[in-house]
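There is one chain below, alone, in structure tokens, taken in the form predicted on its own.
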Amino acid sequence: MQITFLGTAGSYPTRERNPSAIALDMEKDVLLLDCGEGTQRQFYQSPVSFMRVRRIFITHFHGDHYLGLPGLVQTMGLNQRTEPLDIYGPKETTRFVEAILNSGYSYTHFPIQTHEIAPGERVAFDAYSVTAAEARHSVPALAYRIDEKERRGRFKADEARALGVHGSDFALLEEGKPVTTRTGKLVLPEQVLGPPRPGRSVVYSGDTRPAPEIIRLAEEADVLIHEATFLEELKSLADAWGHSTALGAATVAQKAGVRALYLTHFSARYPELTGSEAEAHQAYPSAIAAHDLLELQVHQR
């Protein structure tokens, strides 16, 4: 599971930052969280292929979070995409997506399906699930939690050998299938596998004030990506516009007990982010201010 920050700007692009977009590589496919303008160009500068994006989750319909969709979709079409694309988001997702994708000549020849999801709803896929929670912004908005499915326990090769397991039977046991040894002994997977390992989890806040809904969503997550548009000196502005300060984001992470916090969605007022990190460290000492094209591997516990 790898995270690539394609855009970390708030409201509009700057010299240093593209608007919001985060690629989450789930090994078999890529999940895209938000799609600010210019996202397809950011993909070209990253190790992630936009052609592997299977699903897009939009947090809300402010331009810096979705205006990259027409460009990305057209670029996929021009590159001969045939696989379907699913776009998820809050209420009115279908209306917004259809309006922008049908606003000019289209070069898409692949199925695009939109899905409107509500706070508290969970969508399950083969290898992971996505849960939505209400974000407290100035328009209807969601935050998302991506949970990888539970993984099998570690394989105990020495114990398997002691039971008479040889050759290709190792792989069968690792896949959870029983085998019979050359001496006729039945060996069950639970005899040579450790306890199941929890899947990894990533939470993305979208645009929001610090909120109890986000704290509950992020509880004990491996990674929380939380917006930190302002510093505390502009907290009144953050509150009025439905945003968080760096300290507010860090407080959410501390209360949720997450393993790692990455800040994003920075105001153009802050070309340098040392102040954002320093402020966040008051509540969460290991917080990191993300930058465009930062790559992060989410390790198994």
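Whichever C-alpha set is largest while still superposing within 1.5 Å between the two forms counts as the rigid core. Positions refer to the first chain, counted from 1. These numbers come from a predicted model, not from an experiment. Compared with the form predicted together with a further copy of the same chain:
Relative to the superposed rigid core, the position of the CA of T94 differs between these two forms by less than 2 Å. Relative to the superposed core, T183 undergoes a Cα shift of 2 Å or more between these two forms. Relative to the superposed rigid core, the position of the CA of K149 differs between these two forms by less than 2 Å.
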Given for the second form:
2 protein chains.
Amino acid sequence: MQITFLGTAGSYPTRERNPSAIALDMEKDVLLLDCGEGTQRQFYQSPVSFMRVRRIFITHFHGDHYLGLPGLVQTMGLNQRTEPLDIYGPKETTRFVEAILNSGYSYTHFPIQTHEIAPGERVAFDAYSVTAAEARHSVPALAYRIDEKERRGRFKADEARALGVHGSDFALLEEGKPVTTRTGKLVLPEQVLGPPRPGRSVVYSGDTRPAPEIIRLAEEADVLIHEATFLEELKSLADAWGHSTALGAATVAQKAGVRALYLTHFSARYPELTGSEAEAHQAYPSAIAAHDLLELQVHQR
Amino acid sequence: MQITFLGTAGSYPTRERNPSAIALDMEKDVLLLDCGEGTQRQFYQSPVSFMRVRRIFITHFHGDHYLGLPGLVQTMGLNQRTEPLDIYGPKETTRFVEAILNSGYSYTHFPIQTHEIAPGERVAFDAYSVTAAEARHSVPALAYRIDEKERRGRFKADEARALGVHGSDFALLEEGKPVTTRTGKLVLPEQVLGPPRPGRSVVYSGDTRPAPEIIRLAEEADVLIHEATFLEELKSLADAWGHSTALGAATVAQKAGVRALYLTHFSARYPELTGSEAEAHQAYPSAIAAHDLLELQVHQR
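Can I get the form predicted together with a further copy of the same chain as well, since the one above is the form predicted on its own?
So here's everything in the complex, that chain up top.
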């Protein structure tokens, strides 16, 4: 599970920062959180291929969070994509996505399906689920929690060998099936597998004021990615426009008890983010200000 | 009159190239030719401010030529623009531009007007005019010629001084008004102004097969910017998809008798453009392959 920050600018790009997008590599496929203008080109600068994106979750329909969709979709098509693409978002997602994908001449031949999710709703896939919570912004907006499914325990090869299991049977045990050794002894998977490993979890706030709904959504998450458009000195602007300060974001992280906090969506006012990090450290001492193309492994607990 | 290439990629961006956009600095304002995804961010890397863009001419509605419009317009709005913006293009321009500008929540408070131009039509402004010709592409597409108006001749300060004109009267003569010297002698502007200077001209092909309409449009232009998506080895693809090879573009330039040829809109197949330039040199020996952020002064003849 690897996170790549493709864009960390708030509202509009700067020389250094592209608008919002985060690629979450789930190993089997890639989940994209928001898709600001220029996201397809940011992918080229990253180790992740956008052809592996299976699902896109849009937090809300302000330009800096979705205007990269049509270009990405068209380039997927030009690259001969045939697999379906699913696009999730708050209400109006279908109307907005159809409008932008049909705003010119387009030749996309793979299936694209849009889905509108309600706050509190959870959508489940093979290897992970995504839960939405209502964000507090100026338009309908969602925060998302991605929960990897519980995974089987680690395979203990030394113990299997000690029990007389032949190497060619290791894969069966790893898949949870019992095997019989050459001496006729039955070996059960639980004898050679460690305890099941809890799935990892990532929460992304999108644009929002600090919100109790997001504190609940983020409870004990491995990683919280929270917007921090402003500093406390502009808290009145943050409140008025439905954004967070660095301290506000850190307070959410602290209350939710998350294991790591990454800040994003910075106002162009702050080219250096030492102020944002310092402010966040008042409530969450290990907070990190993300930058474009930052890569981050989410480690197993 | 200065040209800045903001994007020189064909169809989709690469690490090195953004999709199509060219800023033409007309001194009083800036004219933008096409506006591919990411154009607003390319402006930040260039010396041109997008707040000075008064008019945008879109050649056609394939994504790589217009998907940067909504982000640019929104950022202009966030930067408190109040002046009107005019967007020109082929038929369907109004429908397509309205669809993309209304594909999410938007708060643009300055006036935006769209205009559909027919091939052969000419639109005139204070300091320049723009003439459209039909391009030969897979969808309705235009090529544009920008003609600066004829300008007054250069002011010959030495001759004015020799005639006894006081320095404070130079500006009046430059504006075309007669003045009287302190000794009572009448000096006419034509005595101290060189011959009127012909306006400079730039032609942009957009996406097209080599076309006689564009040869006519580009006749004796100072600069022709012509697409050269492919090399001759892929001429069949170029023909099928409505694109030009480097040799095809150079032949248009040679037949039109232009003073300079810049190639653009390169297929991602060709990361190095030595092949494109070499091929173009067969028909037009000074052809140059443009690159992103190339700046070019159009000099007076």
